[in-house]
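What follows is a single chain, given as structure tokens, in the form predicted on its own.
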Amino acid sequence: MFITVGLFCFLIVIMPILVLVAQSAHLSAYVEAFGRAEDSLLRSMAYAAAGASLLVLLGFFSGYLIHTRALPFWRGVDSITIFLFALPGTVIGIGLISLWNRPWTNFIYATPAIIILGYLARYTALTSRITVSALGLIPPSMEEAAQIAGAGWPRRMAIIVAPMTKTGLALGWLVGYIFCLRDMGITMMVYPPGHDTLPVRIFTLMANGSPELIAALCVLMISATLLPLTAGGIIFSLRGNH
């Protein structure tokens, strides 16, 4: 069974990546790829980092509300986040266009902020679920003791809850970064002129670009995804050793 599953994973995951690496195994392909998509790559990483940071913040408060059931509408928050995550990105993109494409909201619609809003709308379910799992590992008595000692809700969040869930928040950031980086459905629909991301640039270049160029762009996309994962793995390994 292990050999069967391993072969299946090799055929559908490893083999396509190896084909991309083989096709792009020319320095000229990467030089052209950087020349034509360097700005899109940097934008993708910057937007993904900003989106992941805001997703961690929003997911933390949403997850805390869902976990503690502090307000009567906690179930509605949970359902809405899951519903938005299940929707196709194009549907959310059209909804954002219908809402923000107005003269008096142009300061959002004509800027990268509209892309970040799309990330928040679709991927908050991920970080909120991770937060719920992380909060489940904290004994309720910790926060209750601080409350009895007179610590207000903001202080309890700052000195008890957030520090004790920092590993879960870090994992949530990595997950949010990956999903924001790979997003194309929402970004394709709402990105302002001159603010396309690398997945969108790859999609638009596929029609006229050479196979070597497209393969090199895909390898760059893989590298941008693996970079924070590798850094996070090293940090968690070092912490585990200590």
Given for the second form:
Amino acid sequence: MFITVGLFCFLIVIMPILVLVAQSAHLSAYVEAFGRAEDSLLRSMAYAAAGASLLVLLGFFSGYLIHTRALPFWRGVDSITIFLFALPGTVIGIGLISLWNRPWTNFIYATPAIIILGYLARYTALTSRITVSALGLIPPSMEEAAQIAGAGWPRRMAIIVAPMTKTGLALGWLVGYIFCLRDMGITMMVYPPGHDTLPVRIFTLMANGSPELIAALCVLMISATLLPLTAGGIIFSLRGNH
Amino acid sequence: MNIIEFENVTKHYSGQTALHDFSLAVAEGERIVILGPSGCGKTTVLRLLAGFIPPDSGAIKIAGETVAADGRTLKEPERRNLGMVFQDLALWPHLTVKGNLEFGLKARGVPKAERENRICTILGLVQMEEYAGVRPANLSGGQQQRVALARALVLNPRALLMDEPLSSLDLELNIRLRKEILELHNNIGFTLLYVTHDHDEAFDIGTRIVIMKDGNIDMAGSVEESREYFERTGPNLC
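Output the form predicted together with the partner chain next; the form predicted on its own has already been displayed.
Starting with the chain above, the whole complex follows.
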């Protein structure tokens, strides 16, 4: 039974990746890949890191609101974030274009800020929900103790609540990074000229690029995804050893 | 002078009455113990006074100032200058003992030199000077209790609220810490509102015992009067 499941997983998950690695197993493929998409790769990672950081911040506040039910519209915030996550990226992209494609909002629409806004619109549900779970692990008395000690809300969040949820926030950042990095629906719709990301570049190069080049770009994409996951894993295991 | 006053306070949770027309006045320096079984409303009294929940009706006054009335919080918990020791102690695990004590002082804008002085003094009083740099997880249960007490008292609160703080300790440690609380009270002279369901703990700590039943005061009086009450009624309240 376990062997069958293992073989099935190998076939559908590992094999496609191995095929890409095998197809790109020439130095020339990677030289060409870097030559043609180095800027897209770096942009992808930078936008994903910026998007993940802002997603953690926004998710923390919306997650706190949902967890504590501090304001009457908490349920609305929860529903909207989940609804936006469920929508196709292209729909959100068209919505963003309709809203921001105006002469006086070019400082948003003609810059990478529009891509980051798209990430925030679509993926806040992820970091928000992760924050809700992380906050659920902290007894309410922790924040109440800070409150009765004389601390206002910003100080309570900065010194007590956020540090106590740091593992959840780090996890949220990783999840946010991965989702931003792999996003194509929104990015394809809204990216300004000269600001495409690696998934978009792979998609456009597929039409006339060689299979070796495309495979090498895919391996670079996998590496960019694994990079923070590996770093996070090392940090967590080092902390565990301490 | 009354430092705390509850005037006809009523509180409901999801349709259930937690407190009904509750009135109580606490004089400065008094040690009040609120005694009663689970669900009788004693923790609600502390949470209302701390400001974590507003009363549905009635008023709460601290040092003559109305801090909550008729469903409205007029003064937030952070501005009431109260100290509280929680049932689970709520020590912040990522901060050291000193960090736990310093947090409230910083929040209240106490200058560094005075902070150091007050922390040193209170840690001396609870015999925890050498643990200033230690995190709560590395302390014993009794030491954690002392830190929680020190954290509340270092702020010189108008009153100290304690919500069943010794309930999780073994009897020997429980009795020892009762004595330490009384010694601290003699040294510092704070007003104490102490919630428990344990009769012996109540009689050891209180100068006045408030016995609660079904969200209201069933009897309030001296330790002797409380003993007589229990002899008359038996130990079970609900």
